[in-house]
Amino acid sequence: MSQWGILLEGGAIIFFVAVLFTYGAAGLKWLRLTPALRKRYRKLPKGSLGWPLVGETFAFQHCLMSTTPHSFVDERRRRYGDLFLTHLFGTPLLASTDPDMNKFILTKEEPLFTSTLPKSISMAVGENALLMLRGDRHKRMRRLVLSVFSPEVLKHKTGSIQASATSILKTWKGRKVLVADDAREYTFYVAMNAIIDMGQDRDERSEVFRNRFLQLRAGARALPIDLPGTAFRKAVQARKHLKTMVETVIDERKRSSGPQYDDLLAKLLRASESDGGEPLKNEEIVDVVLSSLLAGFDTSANTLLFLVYYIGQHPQVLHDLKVEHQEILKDKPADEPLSYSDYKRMKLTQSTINETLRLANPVLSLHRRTLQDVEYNGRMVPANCPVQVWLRSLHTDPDLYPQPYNFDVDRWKGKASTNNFIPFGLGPRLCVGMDLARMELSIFVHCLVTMYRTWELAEEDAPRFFPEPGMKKGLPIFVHDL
C-alpha cells in the first residue's frame, strides 16, 4: 500500500513519468530476462508482466477504487493458481496466496528468503530498522524489542491504556465524531507511551514530533521522487527533524540521574547491560524508534477505525460485546482499572478483531526476495526474485472462509490459529508490537461499550482500499448514552 500515496499527487501523466524514471531501468533489464529465466527455469509460476513498464499497475489500482477491490488478486488466482507472476510498479513478482507456501515464505528467511521493503519505507524506517536487519543483528535487535511488549510489561500499561481511551472517548458525547481522526490520535500516544516516552514538556513536544511523524508517514507511502513539493522530500525533512529530536531526549536521559523510564527506548539505551553486548550506537536507536512507531501507528489505528464500523453495523455483535464487559466490571469495585487478567477475559472482543482484521487487514501483503534459487513443490522460484505474500486474498479465500465477505464473529469459536490467518505475519518477523496492539484495541472497545449504548452513522459512509485501508469519509458517528 505504501506505494500508492503519491498517485494522488500528480495525476496520470506525473505518474506515468516517475513510474518511466523511477522503475525503467528495472522494468527493461526484466523485460530482456525473461526469455531466459522461462528457458532456464521451466517451472516458473504463470502469470502476466503486463504492459511494458508500468506492468499490471493500473488493473491493480483501478480494482482497489472499485467496489470489488480484491477482484485483481482473485482474477489472476483463478486463472494462474495459487503462486502467479505479475508486474506491479515496476517491479515484476510472484504473489503468494498459498496457505502452505506462505508459510514456507515467511518462516524459511536466510539463506532462502530475505525482507524487503520499497525504497520510501527504507528511508523512512532507517537501515537499522528491524525490517532492515539480517542475522544476528536482527535476532539481537528483535529480543530487545520484544522485551518491552512482553506481557509482564505490558501489564503495567492497562491502566494507562484506559485513561487515554476514556480520554478521548469522553470528548465524544454531544458531537459529531470523526472515528479516523481520534483512533489515530489514540493509537499514536498509545505508540509513544510504549516506544519514547518524551518526558519533560511532553505535551508540547510530543505535538511537534507527532507533526513531524506525520509527514515522515505519509511520504512513507510515496514514490521515491526526491523533489521540492513531494511527499518523499517532506518525508525526508521531517526524518531529519525527528532524528534531531529522539537524539535530544537520548542526551538528556544519558545525563539524568533521575527516575528510570520502562519505554523501549530506555531499553536499547540499556542493552549492553541486558545481552552483554555492545552499547547500540544513536543512529541505531533512532531507527528501531521511529520504525517501532511507523510499524504500529496505521495499522492499530486503521483497525480500530474499522472496528467501530463493523460494531456499528451489527447490533448483536454490540449487545454481545456489552454483556461481556459489563461481566467483567461486575467482579470489580466501581472506578477500578481494568488489569491484565480482565483484558485477557475478553474472549468475545478478541473474536470481533479476528474479523476485523480478516476483513479489513490494513496490510495488503508482505514483501520478501529470494537469496537463491528456491523450489517448493515443484515449484521453482529464482534467486532475486520479489515474492509478495498476499494477505487479504488468503483471509477472503471462500474455499477458507464460507461467505468470505460477511462479518461473522462465530467463526471464530474454538478456532485455532493456523497460516490461513496471519494477519500479524508469520516465522522471525512476526510482529512484534501484537501483543500490544491487540491490547489497545480491546481496551477501547471496552470503554467505547461500557460509555455508550449504541452509536449511528452521521452521514453514509463505506470502506475505501485506496490509497490505503480506511473509511471514504472517516467514520463520523453520533453516539448515544447508556
Ligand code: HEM
Given for the second form:
Amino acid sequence: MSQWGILLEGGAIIFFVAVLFTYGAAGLKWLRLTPALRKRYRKLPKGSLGWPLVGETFAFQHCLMSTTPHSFVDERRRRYGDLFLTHLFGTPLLASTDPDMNKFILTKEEPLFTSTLPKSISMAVGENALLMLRGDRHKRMRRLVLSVFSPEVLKHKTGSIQASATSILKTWKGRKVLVADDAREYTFYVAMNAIIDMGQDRDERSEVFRNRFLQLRAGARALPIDLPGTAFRKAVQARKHLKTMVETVIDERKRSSGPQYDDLLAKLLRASESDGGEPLKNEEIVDVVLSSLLAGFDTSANTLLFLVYYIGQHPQVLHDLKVEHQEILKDKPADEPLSYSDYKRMKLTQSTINETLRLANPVLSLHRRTLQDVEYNGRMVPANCPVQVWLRSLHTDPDLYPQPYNFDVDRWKGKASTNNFIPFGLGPRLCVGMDLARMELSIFVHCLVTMYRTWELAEEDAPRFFPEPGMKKGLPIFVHDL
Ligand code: HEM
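If the one shown is the form predicted on its own, what is the structure of the form predicted together with the ligand?
The complete assembly is shown below, putting the previous chain first.
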C-alpha cells in the first residue's frame, strides 16, 4: 500500500480529503456540511485512497490486465470488508461487494440513490436515454421499452433471429473466423431489427447506420476531449448523423401507409395511443433508440464471445449441449424454424449462459451516487458520494460459489435466480433487454452446435478484462464439419 494509504487508512477523514482533492471548491462547500457528519465519522467504511490524484487506478488497471483480474477487489475485501473506500479514475468512491448492500443500493433509487454515467457515455446516449431519465419520465419510458422486449413480443422473433444466426454461421465453414467480429455483427443486427427496422433499404442504409454507430460507441468509451480528430469529437459528429437518419425513418413512417412495424420505434411513435400520455418528441425517440442499441451492443456481443470460448474449452459441455439441441430438432419437421417453446426447452443452454455471465460479465460494476446521507447496517455513506456495485466480485465470492473460478454449468442445476447473481442488474433499472439477450444467445448456441461438430483455436488466445471484458485476440477459431 502507498505511504498515503498507510497514513490515511481507516480514517474517515480520507473521504473528505479526497473530495477536496478531486472537486476543489465543490469539495470545500461539501466540507461545510461536516458538523452534522462528524459524529458519524466512525461509521464510515474503511479503505485506502492510494496516491494523490491517481488514487489506486494503476493498481486496479494492473490487476485487470493480469492473470488474476479479481485480486484488486479480493484483497481489499479481505482487508476492509464488503464495503470499502477506494479512488479510481479521479474519483473517490465506495465499492460494494456485499449482496444485501448491493440489493439495498440498486433497489432504493430516489430518494436515496441516483444512477450516474461518465460524461462520454452521457453524450453518446443522450439526455432522454433510459439510463439518464429519473422518476416518472423514467417509469413511463421504461414501460414503453419493456413492452417491446417482453416475452410475448419476442416469441414471434425466434425465426428471424435463427435466420440471422444461420446466415452468419454458414460463412464460418472453411475459414479462420474472428468470433469477436461476427458476434458484434450478429448482435447488432438482431438488436437493430427489434429497435429500428430499416425496412426495404435495409442493407445499404443499415450499413451506413452501423458504421456511424461504431464511431458513436468508440467515443462513448473515450476521454471526453472535444477537439478535432479525437474519438469524442468524431462520436459527437456521428451522433448528429445518426439523429438525422433516425428522423428520416420517423418521417417516412409517419407519411407511409406501408407495412406495420413491431419494433421499438413503432412503439415510441404510438406512445400516446398506448398509454394516454403526451406524444414523444423526436429527440426523445432518437435518444431512446440510440441508447438502447448502445446498451445492448457490447454486452451481448462480449457474452456471445465468451460463450463460444468456454464451450470450446469444455468438450463435455459441448457434448451435452449437442444432446439438448438434437432432442429439440428430433421433434420438429426439418426446416421448421425454432419456436418459442423450443427456446424454453434449452435448459442446459441457460445454465451455460449463466455460468458465462458469472465468470465474464460484460458489466464490471454499476454506478450510483447518494442523494443524501445513507445509513445501512451500522455503516454510513455521506451524501453525494459515488457508490459502485461490483458485480464480478459478487459473482466470484467463494462463500456463494464454491471454486468460483471453475467453469461449472452444473452449479446452476435447479437453481432459481437470487440476489447473488445479478448480471442484468436489479430493481428499477433491471436490464430491459435481458430476455432478448438470453434468446439471441441461446439461438446462436443452438445453430452453432447443430451446424458444426466442434471448433478449435486458430491461435492461442486468452480472456482479458481491461479496458473491457473480451478475448485478447478476438478469439480466432476454425470450425469442424459434423
Ligand atoms: C448479455 C447482455 C446484457 C447484459 C449483461 C446487460 C446488463 C445490464 C445491466 C447490468 C443493466 C443495469 C444498469 C444499471 O443498473 O445501472 C442494464 C440496463 C439496461 N440494458 Fe442491458 N444488458 C444486456 C443486454 C441488453 C440488450 C440486448 C439491450 C437492448 C437491446 C439492453 C438494454 C438496456 C437498457 C436500455 C438498460 C437501462 C434500463 C434502465 O435504466 O431502466 N441490454 N443492462
